[in-house]
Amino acid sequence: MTTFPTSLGTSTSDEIRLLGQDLTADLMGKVGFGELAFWLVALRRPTPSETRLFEAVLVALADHGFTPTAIAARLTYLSAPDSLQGALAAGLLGGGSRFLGVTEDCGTYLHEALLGHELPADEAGWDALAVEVVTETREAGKYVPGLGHPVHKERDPRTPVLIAIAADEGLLGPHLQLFQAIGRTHEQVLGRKLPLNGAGVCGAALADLGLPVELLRGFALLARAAGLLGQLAEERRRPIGMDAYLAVDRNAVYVDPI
């Protein structure tokens, strides 16, 4: 018979195995969900230090108030209360370049910037590399992902905490070091000061953990799934979906096409 190899989960009539472990004997009650999520992707069990940083990233990305993803989930639930999965999916589908996707965009940006460069030996070297990278990005007519935030104009409160955790656990790797240097130097290239946003720092931290940069948005969506479930639970307790819908619909004004 044709076989289909997997390093993830298999089962028989009396046993379930996951990652080469007995699910019930080795994992349930002994491995945290965040640790397992890391393990499933990296195919190696994270160290306690890696687990702490990884789970801090998940917490940082879980919820950020009435973002478009949360509103989409709530309005979908208003329209189809029989489809919790549809409401959850609607919120997740909104994870893109402005919300949630920045995590992957920033991790990828930093990863590509580091390719072909020797890692600097000191802060001055990181700053010089950051100026070079930001200058190239500006000359290409592009934006540096992870710079700026629609709400946190001066400082994203998640940024220093995530960096401190990474430093405390000995996980302040090249992606975070380059991103910090971009934070210190971008003003001299762009002519204005912007904060390093938390989603970007999350991307840098995940890349430093050795996770594939092509999958970083998936971790942001994993975190936001928990936040969206909370949003939908609150929509059941204290609904605002109908008010949001009516506020737009009742204030719609017809204008001639341009």
Contents of the next structure:
There are 4 protein chains.
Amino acid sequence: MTTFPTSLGTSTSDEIRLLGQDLTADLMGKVGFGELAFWLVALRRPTPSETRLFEAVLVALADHGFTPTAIAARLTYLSAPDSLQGALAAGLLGGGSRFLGVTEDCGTYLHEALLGHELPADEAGWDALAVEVVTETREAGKYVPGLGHPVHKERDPRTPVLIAIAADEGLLGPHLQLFQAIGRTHEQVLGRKLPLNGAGVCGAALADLGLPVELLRGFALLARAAGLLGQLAEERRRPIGMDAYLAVDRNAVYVDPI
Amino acid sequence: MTTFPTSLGTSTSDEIRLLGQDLTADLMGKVGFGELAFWLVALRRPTPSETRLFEAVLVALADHGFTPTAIAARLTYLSAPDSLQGALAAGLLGGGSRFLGVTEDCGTYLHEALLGHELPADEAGWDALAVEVVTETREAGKYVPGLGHPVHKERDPRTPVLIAIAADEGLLGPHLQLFQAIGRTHEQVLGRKLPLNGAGVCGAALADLGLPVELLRGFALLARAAGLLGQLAEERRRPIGMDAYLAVDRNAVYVDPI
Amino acid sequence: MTTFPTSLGTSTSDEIRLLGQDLTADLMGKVGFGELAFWLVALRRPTPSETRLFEAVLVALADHGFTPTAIAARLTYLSAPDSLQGALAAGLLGGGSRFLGVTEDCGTYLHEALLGHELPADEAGWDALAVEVVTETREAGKYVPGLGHPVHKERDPRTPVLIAIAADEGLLGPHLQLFQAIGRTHEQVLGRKLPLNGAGVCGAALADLGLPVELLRGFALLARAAGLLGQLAEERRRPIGMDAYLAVDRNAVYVDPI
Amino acid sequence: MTTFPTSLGTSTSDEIRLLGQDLTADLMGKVGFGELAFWLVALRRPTPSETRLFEAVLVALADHGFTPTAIAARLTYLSAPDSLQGALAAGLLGGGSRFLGVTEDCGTYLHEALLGHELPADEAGWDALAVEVVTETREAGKYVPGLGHPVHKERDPRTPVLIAIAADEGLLGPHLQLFQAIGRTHEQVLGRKLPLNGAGVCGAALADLGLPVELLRGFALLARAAGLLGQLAEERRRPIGMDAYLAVDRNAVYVDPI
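May I ask for the structure of the form predicted in complex with a further copy of the same chain now, the form predicted on its own having been displayed?
Next comes the full complex, this chain leading.
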């Protein structure tokens, strides 16, 4: 008989267990939602400091206004208002490589850069490592994830704030330190100065929290689920979906296929 | 020129605003993720008491083990491991009328039952209202949402705990009071005693928090997004998707169409 | 041991069976794709006449240009170009009650109207039944599905063509006849003349083909899957997703929450 | 004013155009659904021979029984029976790199292998090219897509049939010829004999039809949409979703997180 092992939810007629805890006696009212989300993936309860940094990341990623994914969710809700889950899912499906992927890409990039390196002892050491890593990336013809932003061209306001929270909580780990060093040194390799962006610093912070880098996109999606709920609530109160659709459809122009 | 009004995220080159706040100065590190999710929908920051009750609901709904939606998410991840967002979306798409809909149905049911009624002054008054409402539902040939559970046949352990948290925080509002009265009185109308289930009490609590009843399913989905991340993280560590698939496919039997 | 009965695909090491046929000997190269789609749901192979009508419906529903669902699919592809399946799924998720639901609603409406009625013997009989049904609908405060169109205000060009194909193939069944009678008579009940729309006539034709009315939306979704592939292919060749996004985001205006 | 160019659907009050054709005068009743799907992506109407090969591919890929994606769709329908589009979307979301990706991977692999090579003049030439390509792939530590199958270990019955249809229609192009040559020669490079699988031969045939290799997955998804409709229709008639869920949940075993 095949069995299906799990460390997550199980229940009997009078008890519900989750992560080896009693859901009602140990968790409800005692653990926050962000804490639980961390615990579900990392299989350990985060400390209050870790929770603060983790929730700051989720808050930073929750909503960025009229992104393509927010508009897709609203258009789906316009077409199928009977299925809130469909509109939410449609919004999350845009959480792929481009608009929501930088968090995971940056965390993974830093994680791989640190593998097989001794951690530097001082800022000069971090800078040297950063130069080495960025140079390699450049020579491979690739981009350094987490650098540059279409709107925040000089400075992404999230970056220093998240680094300050991490420092404040004693959680400025190797990923954030390497990311900072990339911020200080990339200009000498790439020939131009770009800001460290918010999605990237979030990826670095999540990696420093010990979360698996292959799943960092998942936290961006969780944060965005809250933001999309906000977008759909607003679509109910003050809809823009019809106008967004008409802005395209009314300006459609037929062109012959080439 | 069509404009697109929003009270959610907007940004300029050096500032990101969300809900009329400065994201980095006012929100990051200062507001929890659950708080922000509430705020995004309700357009007001919840009090600490409200936050505790709200997060207890999210914790209660986050993961229920190997539900159909969790299995669907894992099977999707098995088939398409390159797209975490697809697996998460597939899991959320099961958040419809049956397995995840009770929260919304129950909140809506209580909300509509309270419309046009003066709030009772004492327990006897609540009981009388509950008898009236359940009787009407029965006569319409419908079910009372939030009653009964396939596993917790006697008592759903979440129900008293969530009610205690609400009472403790001074948030035992009319929806929860009517729900309790239904628990005390339905047997005299329906002829059998059923437990108030956890999904139902969560819906009552969310409605008492003033959240729009048309969107209550959305909070169940948000909670479940965290649970599904846990399921997908476990699928990476200790996969069961292939075994779940084979448990069906190896026991397939061809039958002629009728 | 639980077994899982199916009349669809099964296979052994050297044979693949589908619907009780040998996939390679009986189906590939011998049955069209539309035919197979019909067969998979109805469990019988359609006749050539049925296939022609069925495929005319799918062709009519495949693509309606820049619909909300097409735009949602393109925006999702813009955000997550690595996941074609996600973009397609996002587009289909808009296939709900509003923009793609009329086909199913109309088929179901006609189906229910015909239950418990003897089929009329002549046009006058159909007209009398139509007046009865539309009057009942009106008195219940509901809309007659399949009437009216935002663009084709006078006449939906698909309607007479699909009816002509059905007549030509000897497939003008009771659903289409009742729908035509509604077209002739609704003005005397509703006080204004509306066109029979294309989505509605498609639902009537699918119901006349004997397909289960609870699944008519499914055929609209299948047709739309082909249309969405066309949209995504065009998004690769001549992208408009970024412009659609900017048309909204560049005209965003912050408003205080009420 | 931004305009949105398209060669797909546009409409005026009395005409609907699609691909530069009049939908009702030129397409409905005159073009098959498979033909239209091809046309929507390729922007040209396929010949009858091309249509036969193309539809044979769609028929081959439509349903493979209780695949992970079919089970995911059924579980989603069990949870949310109000949203057929959600169940269909959930099933399609599994159409990623593993279970449905071979078609695209194989078409792309062959396409890239042919770039920059003169087409061989005879079978010996094709064999030499195949040996070169497979050797390169092996040396890069990669797999040759389209080789091997978990069930059809000796011979995939779809492969010779699809090749015969292509030959019969005069459509045995370079992708299919290279794929055949890989079938004849890979053993001398890889040291063991594997069958050319059905998903792979479908990818080769689609590439020979001139369809863009970046979108081949899309045709597998379209085919699967029909199959999933069949699965969902069967789930209505003879449900297995609940049993599939219980087969997992009843055999869940709690294990401590490591």
